[in-house]
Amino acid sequence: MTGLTVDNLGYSYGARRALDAVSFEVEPGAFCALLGPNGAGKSTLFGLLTRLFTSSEGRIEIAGHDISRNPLAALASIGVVFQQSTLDLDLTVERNLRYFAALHGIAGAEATRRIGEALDRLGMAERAKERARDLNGGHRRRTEIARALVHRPSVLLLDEPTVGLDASARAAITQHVHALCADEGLTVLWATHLTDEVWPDDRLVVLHRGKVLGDGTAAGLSKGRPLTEVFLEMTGGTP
């Protein structure tokens, strides 16, 4: 069973083709970078993966669940971090996670335990009582990732999770999520337009103008050359 399967997926906004026969699989416990320039179709794909909208073209399977046939089970298997922050800035870190836990029917001592575990994983336990608005950008992102783990998903989707962060914060977030794959066996799809967030051993899917241009490991696709250089050649633009 794969962690995530996208098979011949297509989507259009009127006459504009956003995704065209997109197919790839991510094995359980793998970190897969979805690399593409702005406008490549990454956010459209995430919209379909999270059921924000649907398509009659192709198939999506998450943790063995077909999203069109069994959407509740499929969606229960994913944690999501969207490009735009969705934290309640007036609540503490802990309260943000507790509210999310309640939405999943998790309360009381069980919620407290899971929140503690999630914050520990992201190095945020000492900031549990701080208000979200008082955190820097990197710690807000860590909070959102911790929140996405409270219901123990098997697949984590992150859409441009480091947008607006400085280089140090970006590197720290990338490190934390790679560790989740290695230590927890979490399947990760990480959408980005930044090649320095992709590690050589990562699974890499290159998306451009709604089509998959490359699918393999980052090292395999770059063949010893700088990934940025290869990416620019493939897409004919600026990452």
The other form holds:
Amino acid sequence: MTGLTVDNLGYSYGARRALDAVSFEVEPGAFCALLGPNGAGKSTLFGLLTRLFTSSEGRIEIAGHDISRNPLAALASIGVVFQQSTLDLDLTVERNLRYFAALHGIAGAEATRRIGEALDRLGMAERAKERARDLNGGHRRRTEIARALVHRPSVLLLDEPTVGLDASARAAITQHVHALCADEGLTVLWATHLTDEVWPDDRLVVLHRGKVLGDGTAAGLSKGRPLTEVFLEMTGGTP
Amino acid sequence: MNAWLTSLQAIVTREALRFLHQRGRFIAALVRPLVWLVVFAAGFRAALGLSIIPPYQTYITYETYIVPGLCGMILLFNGMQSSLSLVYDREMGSMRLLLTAPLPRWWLLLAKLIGSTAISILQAYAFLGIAWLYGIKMPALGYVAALPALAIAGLMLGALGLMLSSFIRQLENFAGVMNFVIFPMFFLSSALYPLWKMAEASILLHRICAANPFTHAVELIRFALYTEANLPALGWTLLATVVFLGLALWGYDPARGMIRRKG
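In place of the form predicted alone, the structure of the form predicted in complex with its partner chain is requested.
Entire complex below, previous chain first.
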């Protein structure tokens, strides 16, 4: 069983092709960076992986569950951090997590325990009673990651989770999620357009104009050259 | 408690908390019908004479006549307000969180609808309380009998808002909803004048009013406030609820891709 399988996936917005025969697999416990410039199709792929919308082309399997045949089991297996913040800014950190836990059927003492664990893991326990509105960007992101872990998913999907953060917050979040992957065997798909968030040992899928241009380890694809240079070469960008 | 009920409780609680955080919304929701009750009704009392029609047993003041319609107005505006917040949630992203929960989408949307209807009912009762202080009193049991009527009417108008939110692509288009849904629905109904008055003016307008689901919602509330059941109104309101909810669920079907985003 793979952590995540995307097989021959396609999607169009009217005449515009957003994803075209996209295929890749992520092994359980692997950190996979989905690297692509703006407009590559990353968010469309995340929409399909989270079943916000569906496609008749191709197949998605999450933790062994086919998303079209068994959508609820597939959704129960994923934790998602969307590009835009989905925190309720008027609620406290703890209440945001409690709401999410309830959406996954977890309530009462069990929810309290899991929320405590998740906040601890992200170093946010002491901010549990603070309103989300009063947190800085980095702490909001950590809260969202903690929230995505409350139901103990086996796959964590993050769509450009460092957008709008300063360099140190970006580095801290990237470090945290890599650690989660290494320590707890979580399968991670991390969408980004920033090459410095990809570590040499990470799985790397390069997406451009809806197509997979490269699939391997970051070190394997860059072959000793700077990843930024290789990425720009593949996608036709300029440094 | 199973996952379905846990999620329902969480969604309803969140709606209530959100409402508590928006006190201006609560005040606006009350001020609007009160202005109609105190100012509009005073001005039009003389112009709009009323005959004795069911469920009334005697002549009533114009203020008394419009109270059920103003309860309907609260439910209508709240339904549209929740539609606006759904479009906002979709643009801001929090709708994504709800729709990626491992529960059937129809249940998640229904839970949201129940939450917003519960808020609408509280507002309607607050208005009835102020009307009572103003001297417009219904039979005591009528306030109890009105609860299911307010709930059904609130669900119908909330489902209408949910349906509209699934078809409104952008927040900016919401002004159109005000012009093309709220005002025609409210004025082409029995909220402010009995339908026989409209028939005197125009048969066509009378027919439109009679077909308007909001008319039936108002009549359902009006009869319930006098502890009477208006079965045709109940039937039409339930039918409209099912149709609007069905269209809303179709609108939010993942295969239709309403929540999709280019990227």
